[in-house]
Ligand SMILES: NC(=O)c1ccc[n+]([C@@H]2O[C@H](COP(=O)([O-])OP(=O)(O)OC[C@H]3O[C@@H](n4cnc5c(N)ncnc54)[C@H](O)[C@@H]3O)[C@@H](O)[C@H]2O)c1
Amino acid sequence: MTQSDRQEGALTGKTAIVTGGASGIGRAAVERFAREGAYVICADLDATAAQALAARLVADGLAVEATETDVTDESSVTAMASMALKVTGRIDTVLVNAGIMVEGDVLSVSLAAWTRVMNVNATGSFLTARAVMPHLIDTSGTLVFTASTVGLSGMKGVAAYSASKGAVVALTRQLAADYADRGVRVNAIAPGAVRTALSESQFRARARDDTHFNELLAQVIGRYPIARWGQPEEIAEVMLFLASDRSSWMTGQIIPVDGGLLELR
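Please provide the structure of this chain alone, in the form predicted in complex with the named molecule.
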């Protein structure tokens, strides 16, 4: 199947970049965006996983290319944007999604861990936005950040992560204010608990053993009005909405996709 054989999708003819695209929520978004007709650049620190995903989706007739990118490195992020421009000549939407989590409150988190999380989640978001913004102005494009419910409400024991996602929330609103008059819309998703490598490692770090791990997972889900884990595809669906023209009068919004956690608990 070629690009022209496919039905028109919400992103047909568009070029999308997804950072942290090789795993979890980003991986679901890469596939969803590609199935909606986008040419997708899957940018990730884990080049092997990014290439494996791209190969699987290309074999399925989709347009996906992998690139090794470290969002904390300005030259790497610039190279990611250049690659997209070289391949398709445009950048229409960028999902700023790469993120890491470390455990700890302010007394227990090390400065090194704090700095690592802020570098990836907050500074990485800034560097990505800076590298792609001139090209999004050219296409009247969209930026979608992956924030977190934790960046809106706080959660026990994740001080660095929470602060970094608070920065993402503020950056989303700031960029929306700065670039609305140049045609760029900027929004964010605030996911609740989604079962991925990131959430798995968070609870593994807290758990004494397998039984305790399962107890912790059950405790988390017990707080959710829709009492189950979110699926990466359920987050990607809303990302698609915000990335595409379907959300054409929305900017500066932080949209919780969280099984009702923030509003109803």
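Could the form predicted alone be given as well, to go with the form predicted in complex with the named molecule?
Here we give the lone chain, stripped of any partners or molecules.
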């Protein structure tokens, strides 16, 4: 398939940046945005994985370029924005998705782990938003954050992660208030349990064996009215909605994508 073979999509002619784009939800979003016509900058700390994803999608006729980005480093984030401008001359939508998770309540999580999670999830979101906002003002663009149901309701044993995602929720609402009159819409999604390599690795680390691993997975899903794991592609669909003109009268919203967890449990 070539560029000319594709029908016009929701993001045709637009430039999108996806941080944390090389794996999991970010990977699904990079592909979904590209298939909707965007020129996508896949930004990730794992440059090898980002380049491999970009190469696969370019071979399929899509417009994707990879860049190594550390969202905790202001100069790296600035370089990411500059690269997008150099390639296409514009930035229309940015998915602030890069994040990490550590477990532990306030008595067990180390200060180093707390600081790392806050730096990536909260400060990284701030630095990304600050780097791209002037360009989103120029294009009347959209900014979409990946928050979490944990940032809305809390969950036992993840104090640092919960606090960092709570900060993302608050930042989303604040930026929406600050920039609505400049034409920029800012929203967030709050995913529930999504089956990714990262989520599986966390359960593997806790499991004694395969049987225990499956029991741990079942315990999580037992809390969900739609009793299964979410898939990255399902999250990417909502990200696309918020990134595109399909959500043109929405800003400041935190959208749970969680199998009914928050409202129905």
